[in-house]
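Single chain ahead, written as structure tokens, the form predicted alone.
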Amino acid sequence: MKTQIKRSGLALSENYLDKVAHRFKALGEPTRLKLVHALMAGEKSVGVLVEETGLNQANASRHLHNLVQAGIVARRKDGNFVYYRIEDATVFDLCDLVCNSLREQHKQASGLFQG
């Protein structure tokens, strides 16, 4: 069965919709968003990400693995070090859209309560 997406006009298969949901699920976890935010400045080692986010290494590695599986982040190994970077730059646009939308909603909601 195909589902019609109104904005793009594309008919998407259930399999494709599952992949889209997987991508959103990966970004729907605050810890992963914290890691994505840290990587927006560029490639970083796990050690640097642990320092910057306050996560322990095992937790950071688990979440980074999920982001890699979703195609959002890429990893490379250099000797004993593992480095991560944003693989899909559309995540920058997506984050901007969501953050700007929330900012606008907050601004409108605050305006309701001002004299």
Second form
There are 2 protein chains.
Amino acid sequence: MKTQIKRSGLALSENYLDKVAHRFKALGEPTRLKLVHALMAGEKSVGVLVEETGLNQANASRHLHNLVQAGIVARRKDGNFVYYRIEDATVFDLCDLVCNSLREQHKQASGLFQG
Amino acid sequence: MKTQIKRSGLALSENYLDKVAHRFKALGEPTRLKLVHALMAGEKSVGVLVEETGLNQANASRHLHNLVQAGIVARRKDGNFVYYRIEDATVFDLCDLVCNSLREQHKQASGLFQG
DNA sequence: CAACTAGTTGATTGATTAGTCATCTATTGG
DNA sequence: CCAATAGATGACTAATCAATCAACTAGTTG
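Next up, the form predicted in complex with the DNA. The previous block was the form predicted alone.
In what comes next, the whole complex appears, and the chain from above leads the way.
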């Protein structure tokens, strides 16, 4: 097993592909994006995140765990509270890129009907 | 239903979140990343992609369809062949960002054991 | 039109995953 | 030590999705 893509001349290990995909996948869920967006304003406790997003507490906790696993978010415990914050600043750029691209494609799509 | 996040002061519609997530999700699968990577060298037919990636033909076709739906890849039919190409150039930047971030975090992680 | 080639799609299976409830752990304050 | 609070987690359900085979469509060539 443990195959590699060699045919393209560029050795791109399955393992590395998995890691990149894992990062994208973490951002590929509306619920997690909602949490990330809430955290863009700064570090917040789970309770605050739950209140702001309207998510079920257990669900929020799971998704936050997922984001930590993906290296996107960091966790800090203080007393009874647990605070999460953006750990990987590139998510700002990633989201910007996607948002701009969506805007761009939307513009082009609507332009089709305006000559 | 049709709720919006208003508590954060920034109106971010569920619908928009879904669109962004959809874009990320398309890149959140190793198989699709493999296809995208293969297409980064330029437009290719399904057959060539199948050969280069080692994917099952039907499976490749499905994932390519998925990438088209996500606005990442474009499709062009010519005679008996169907050619796919990168449609949204931001995938280059997206992948670069994630790769750099992974490298960075890997560096920091290994640094923990080197003082 | 028949045979062939390239690619798509229906149907199915198995795996993964989001959401939820109830329970559990950890921390704080009385 | 007890009650209360914040958050995580086990167990479960339902939904989603990747992979595959077989059947199909569309275009080409004899």
